[in-house]
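The chain below stands alone and is given as structure tokens, in the form predicted on its own.
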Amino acid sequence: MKKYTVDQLRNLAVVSHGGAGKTTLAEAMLYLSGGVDRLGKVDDGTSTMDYDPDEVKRKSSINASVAPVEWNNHKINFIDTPGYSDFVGDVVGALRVADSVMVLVDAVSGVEVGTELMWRRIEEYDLPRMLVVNRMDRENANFFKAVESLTEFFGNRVAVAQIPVGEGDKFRGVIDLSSMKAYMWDDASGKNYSEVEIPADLLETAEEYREKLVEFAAESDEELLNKYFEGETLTQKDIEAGLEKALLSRSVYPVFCASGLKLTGIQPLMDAIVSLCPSPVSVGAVKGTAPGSEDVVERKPEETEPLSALVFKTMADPYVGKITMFRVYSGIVKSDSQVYNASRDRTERFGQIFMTKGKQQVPVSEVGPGDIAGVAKLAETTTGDTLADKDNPMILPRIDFPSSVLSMAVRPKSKGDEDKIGQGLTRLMEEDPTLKFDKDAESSELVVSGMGEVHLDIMADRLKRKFGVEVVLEEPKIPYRETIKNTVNVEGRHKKQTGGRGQFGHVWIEMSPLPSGTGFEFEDKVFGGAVPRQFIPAVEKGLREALPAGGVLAGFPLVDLKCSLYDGSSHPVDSSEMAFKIAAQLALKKGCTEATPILLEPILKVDVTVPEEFMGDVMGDFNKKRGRILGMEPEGRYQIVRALVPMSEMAKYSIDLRAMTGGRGMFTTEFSHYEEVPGSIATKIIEEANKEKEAQ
């Protein structure tokens, strides 16, 4: 592959709704530049980008792959990312590190859900984007109702920029309105295309739009505005000049229309990513941190800067180990090199850099600013770290992967396979960020969290396939709490005889209730040497070690109480701090019996983002899983609805909210206090817990 500077080359994120062809546009790219000699398909298993045994199976993008598309002496770097949410992880990742976006939408659908969720990522970077009406081979195909959904949703900065020449299996061709040409193809093969004058049943329509695409142009530059009132022709260059402008300062966003399938429209597609989405010069310098301060240190995308480089993902190959895929912001990186991680300040060993395509690896001997290559067997280097100058390092902002929304409780089919799955997850994390786990010290079950079902089946496949560790997935229990509602004096006494010395501790104590979330507190009262003072800490040992398990409905924890030791008595002889500990435990069970026992559940602080039309499912939704609602705050065209809502109910609520709202709807969750279960429900959860101990 031959080299490009710094103004040559294109970043270019493709993100949609699962199933409008990002892969299969891709792959017409590929071919018809030159950079595949067969044309592979996602339906047969043999695109180039979706070669993941679990992507060549469900025939849909799970990962994102970069493919270098060589067009026009330039290099267009195109990240095909998923499309279904469940792999938001990836897209987050794409976005952070490309220059620019292009957004696909079917023509048949418009814009969906996918499409409205992926926008509201692309906004928070702030990114530069250009739209497609991709499919226009499809049957009920309409390019200007597509058009209408995207105006609708993304409001007036939505210019068309080509117009198609027939519709479904009719359509053959585009209408360029810069050059005001038209495009027709004339055989299958798509390589095939002229350049021709506009159909006259077109030419009205097109002249229409070209007048507000002129316009949109015209805004973004002040000597072509002047040019345009003045009642001069813009030429094509000035049009492309002004569009080129427009995009970056995100005036702009240029609809262009295409049929990835049926490779009609790809080349003009590729002469509009080069001539108007922005280069790593015109986006400009990047911003980091000097490790250890704030201090803020800028690098511009030139060679002769100290190196910067972000880790945007890391992928697991069964034949050469961790890949990992890094964004050169800045200077050189040089093939068997060293290079220093400054996010975790460790030296790495560089072996042979590669450009992706796909799952082909080609190798370079070096990757220039603005650019993205990949590397194999970095020991320490993870998704979000930055690659820097020793001698002058910075650190980049990281990656702000989004909170998993699922968990469950994952346990090995075969017994002694619990190590496997520890080891397994922890490398499946290193490729997905928003794949999480932790040992639940209490329950003492591994639960796994993600970003929805799908997203934890395939974490379940991938354990499979790649460890040899077969999982079943269940919901994880519940952390109940029990503590009292009154006080109480409870008596412990402990005195047994045996051949020899016996064993005596005998304790008063007055157990009362402490506000939700203090936790157990425990005072010493006792006056005159009633417990000597050797055995006040074993008693108050004997109360902490005994409140893990020592409630007296299900055994669950302890909490929110206060023990004070107020008198006892004692053995010369036969008192020991393990009969005093023993004594405390009998006082500690007893009073929790006569106390009046509750049974506590967690309460989590639930933040739903959703369309309007959708807060009046949502807040009825949450009353029927006993949520109290806090408030609702807007945020554009959305709604925050802000509830408490206890986690039982909250198991499946991923599955629920997108039932609800065709999947329009996100949300977040955290723990927020402890409160009591209704007495009906704690009954039910009483009882299945006893049976579970019964059964072990």
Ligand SMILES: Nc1nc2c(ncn2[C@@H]2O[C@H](COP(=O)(O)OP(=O)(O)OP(=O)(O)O)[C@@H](O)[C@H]2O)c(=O)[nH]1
Given for the second form:
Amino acid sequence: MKKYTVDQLRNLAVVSHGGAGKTTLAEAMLYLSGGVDRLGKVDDGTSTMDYDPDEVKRKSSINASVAPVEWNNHKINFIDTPGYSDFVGDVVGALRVADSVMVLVDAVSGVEVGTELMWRRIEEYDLPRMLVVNRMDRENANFFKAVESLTEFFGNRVAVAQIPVGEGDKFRGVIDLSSMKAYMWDDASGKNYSEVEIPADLLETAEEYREKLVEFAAESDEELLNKYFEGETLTQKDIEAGLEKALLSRSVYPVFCASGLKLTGIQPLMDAIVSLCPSPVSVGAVKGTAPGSEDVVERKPEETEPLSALVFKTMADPYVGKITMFRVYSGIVKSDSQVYNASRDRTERFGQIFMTKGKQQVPVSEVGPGDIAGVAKLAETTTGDTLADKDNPMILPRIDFPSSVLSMAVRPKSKGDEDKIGQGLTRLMEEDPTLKFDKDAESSELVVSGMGEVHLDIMADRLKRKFGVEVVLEEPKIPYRETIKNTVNVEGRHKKQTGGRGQFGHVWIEMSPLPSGTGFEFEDKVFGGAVPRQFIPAVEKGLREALPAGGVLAGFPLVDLKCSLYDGSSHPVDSSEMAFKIAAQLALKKGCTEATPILLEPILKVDVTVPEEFMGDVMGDFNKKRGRILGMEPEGRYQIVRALVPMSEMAKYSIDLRAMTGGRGMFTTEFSHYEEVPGSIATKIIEEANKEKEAQ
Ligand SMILES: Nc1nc2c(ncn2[C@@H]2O[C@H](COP(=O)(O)OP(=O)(O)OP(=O)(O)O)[C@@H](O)[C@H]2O)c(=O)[nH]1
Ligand SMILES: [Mg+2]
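Follow the form predicted on its own with the form predicted in complex with this ligand, if you could.
First the chain shown before, then all remaining chains and molecules of the complex.
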């Protein structure tokens, strides 16, 4: 691969609602720019970009992958991302390292749920953006209707930059409004196209939209604006220069049109990316911090600056090992060298560095500022880490991955595979920061959390394919607790006479409830040595050891209670630590029974963001789920509903919310506190828990 200067690079993340044709467009660009000899297709599994077996099987992208498109002496790093919302982690990684973003919408559907969700992520990164109405060849394709929906959702910065010649099966070309030329394709190869005059019937429309586009271009630059007001005609160069500025300042979102599948409109689209999207030079210096401090460090996108690079994606392969993808912001990384990971304060051995084209690895000797590359088999580096110059280290902001929305317990199909699951999941987590797993200390279940059902299903597929272990996914157990409601005084007496030396321990304990979240407290209130000093620690120990399974209702952990030891008696020979431990535990059990034991359940704090029209449904649903609405708050076109809801009601919320809002909602949860379970529900939970215990 040719070496490009920094200003010749374009890092473009491509996002859309699932299936709008991102991968097909990447294939078209690779093919038409000469990057591949054969056109890859998603539908027949020959895609260069969707090469992962899970992607081939689903005919849809799961991973972000980079296609280097070499065009007009520039290199576009086309970062193809998955559209399905369960794989949003890779979108976030791609947006983090991109300098601009291209949003695709389907020419029939216009803006869809996924487009809206992606847009919100793009806004978080505030990236310059261009829009493409794709799949223009489809029956009922309607460019201007799609533009209308783009304007409705994304406002009046949306400006038409091209208009199509024909729609549906008559889609033959595009009119470029800065050059006022039409480009027409007349053979299926997509390679040959001709520049012609604008067809007469489209001239008026073209002029009308050009006027608006020129205004956007002019407004970005004082000189242009003067020229424009003095009535001078802006040249194509003027307009492109103006639009480039307007794009960078986020004051315009130009709209293009294409058909990736029919290879129509692709070359002008690549031209537009090169001429309008910012290079790393236009984006300028990045900011980070010096390790271990808050001091801001800046790095310009230049080779002579100290190295700074961010790892945005890790792929784990059981055979090849780990592949680390990174974007360089400043300085140079060389193959076969030592590279410092500033986030971990570790030096890594870099072997051969390569650029990727789907699964194909193109070796390079070095990679410079602004470019994206990969390296295999790093020992400790993970996604989000900063690679830097050891003598001038800096740490770039990490990638803010969304928190998980669905948790499931994983169980092996065949007994004895527990260890394999743990190892497999650890590897899968390395490549997927939105996947978490934990062994629940209480239930000893392995609980995995992710971005949705499909995400976790694919995790299960991968465990099988990559690590040879078959698993079953189930709803995880809810970590209930037990406590008491009243204060009681109880006696615990342990006496045993078996031949030789006997056992004797005897205590009086006052048990009282503590405020929620306090845990356990022990107090020694013994006067006059009724319980000899040396046995008091044993009493406390006995109580503490009994707490984890100490509840009398269903054996859930006991919390929020205080035990005050205030009396008892001992035997000069038979008393022992063990005897007092047992006596204390007897008292605890008795006390729990007498002090009105209750069941506690975890309550989550839930924040749901939905378009306004779904607010009523979301709140009604929370009422059914025994939730308490804390408040509402508008956020742009959305409303945030905050509520407290029992965890047991939220197990499948990602699915419920998707059904309620057609996928247009997002939510986060966070543990809040424990609360008493209402009577009839508690009875049921206790019955089930006891049944399960008996079965074991
Ligand atoms: N008619 C038509 N179909 C297209 C076009 N582009 C893609 N498709 C089809 O639409 C489907 C999805 O295309 P992909 O390229 O996989 O779309 P994607 O945006 O990468 O999808 P995800 O990765 O799942 O988000 C496939 O069946 C493609 O053949 C197009 O320009 N016209
Ligand atoms: Mg795709």
